[in-house]
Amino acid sequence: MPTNKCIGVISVGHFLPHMCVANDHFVSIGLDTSPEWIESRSGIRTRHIASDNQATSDLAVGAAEMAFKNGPISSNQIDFIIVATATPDHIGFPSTACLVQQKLGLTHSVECLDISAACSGFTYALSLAYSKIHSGMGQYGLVIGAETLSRLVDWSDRRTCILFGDGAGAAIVGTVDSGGFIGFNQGADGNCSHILNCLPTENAVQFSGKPYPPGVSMIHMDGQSVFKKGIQVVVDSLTQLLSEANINSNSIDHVVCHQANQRIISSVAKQMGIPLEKFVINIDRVGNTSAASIPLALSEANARINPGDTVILVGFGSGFTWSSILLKWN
């Protein structure tokens, strides 16, 4: 039966792998760039990349270990396991999930799957997990964004290689006492895919600098096109929330966008009048981490948030997606 009760993020959670690489590394490799350029143009100055071993079901589960911790409920309450992420275990199959719920050692009845909207994985997941919750569908659900996108950049291109990182966030979505979700706005316009997608590639470079295997796919974008739709998609999305809220941005405390360019950030800021101070920016260290990147800067920002605290997510990302929401923090 569909609930009435209020739902919200209980608790989160996130993983980056140990390795850490700052931006002289592409001056090593022999790029034709520079530390200072990179930063300039992206905000970034460190990221980090996952070991050979590390798998992105491997980094989903040390976010969603962190994010059991942090809360209530423990991980036998859970219902049903959403992964988003661009870049699973397996090209087809078992979802990536299904393998978070093996490594986690889950052994009850728990629904699982993956979903792929790009950077904005991770809150379509969290609209899902709220209308599986609201319509009776479960009682907790595990969301998670996780990626490993080093090995979908090719290590000789400078155009992108110095903007990706790996890493993983996770939330525990259930049922609260008070506030939660309070709106939605999310959509994607098609037409737009061609500006940043992954297409076969010749003569790619892994990051262990070893040749990929001919025709392999790799990230491919268009970065002026990206910069002004991801400008114009979270804007107009932000705008549409905060009405059909009826919601004022003076009210909000909290701004997660997807780390994708520092650039963008503070362009969305102005343009939204709201203060880059209430924005939480942690892409100088971790850099793009697509559908990772809303849920890790989320849980490294979790101390500041108070309970009562108007937090806005949004996401935007290749499709072309978007995907804002609006919650009271728990």
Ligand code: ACO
Second form
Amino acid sequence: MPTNKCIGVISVGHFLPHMCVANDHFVSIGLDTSPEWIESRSGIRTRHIASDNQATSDLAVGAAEMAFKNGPISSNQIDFIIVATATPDHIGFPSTACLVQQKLGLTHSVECLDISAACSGFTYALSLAYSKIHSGMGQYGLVIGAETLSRLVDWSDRRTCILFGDGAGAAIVGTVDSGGFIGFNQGADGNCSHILNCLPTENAVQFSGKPYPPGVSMIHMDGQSVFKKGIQVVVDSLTQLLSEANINSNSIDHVVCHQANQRIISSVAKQMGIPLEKFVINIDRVGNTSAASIPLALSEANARINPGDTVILVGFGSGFTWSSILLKWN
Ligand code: ACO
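Given the form predicted on its own, state the structure of the form predicted together with this ligand.
Below, the chain from earlier opens the complete complex, with every other chain and molecule after it.
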């Protein structure tokens, strides 16, 4: 049966692999770049890289455990697990969500699925969680964005490898006393799939310096087109979201935007007339972690978001996809 109760984020958590790689690493491996170029063009100074024995599901479990520790809902109350990822443990199956269920030791019946919407994945997954709970198909959901993008980039390609990092963020979603989700706006434009995609690549190099197998699928990106399209879809989506909710941008307390490029975030802030200070920013320390980016930033900022604050989450990425969510923090 559909519920009339408010639905919101109950608790959040995040996980970063221990290894932290600074911009000077790229010079040390012989790339024609500089720490100053990387920081000035992207805002990134460091990113975290998973060790060989850490799978995407391990990062996801670390984030989930923190979310359970931070809130009143225990893992055996969870009805479903959604993992948003572009870097699942396995191509094909089983889903990363099933592996998270197993690693969390959950033996009760839990619905588990992965979704693929690139950097919009976590916000797409949150809207799905909302729909399931609203329609009565579960009371509590564990929603995770987790990535090991370091395994999807060619570490000899200076145009991409400088941007991405590994990590995970998680949210427990369920019924709340007041506030919670107010509105959603999301969409996609498959005609722009070519500006950011994964293509068979020869002579690609792993983080370790070893070669990948020939023809492995690696990230390719038309950086300038992604830059322009990203700003356009985020501004359009936020404008529609606020208009449909009849909320003025002055009422927004925090914006958690996908951390793809500091200059994209600054441009969005300017075009939306929202002070940059209201944007949560951690790209300088963690780089672009795709589907993990928004929940990771949200969890890191949790201590400074007060109950009742109005929060926007907004993602964009390959597809091209976009997704924005308006909510009152609980
Ligand atoms: N170091 C030094 N020079 C470089 C590097 C590097 N790491 N990478 C590229 N260059 C060179 C280029 O080859 C080019 O040289 P040329 O003029 O001789 O051809 C020059 O720098 C300028 O390149 P641009 O691509 O025009 O540089 P730009 O200022 O656009 O910055 C960047 C590149 C950082 C990639 C930017 O375009 C960007 O951030 N785009 C959006 C990226 C993004 O958001 N990606 C992810 C979105 S969705 C998702 O996360 C999956």
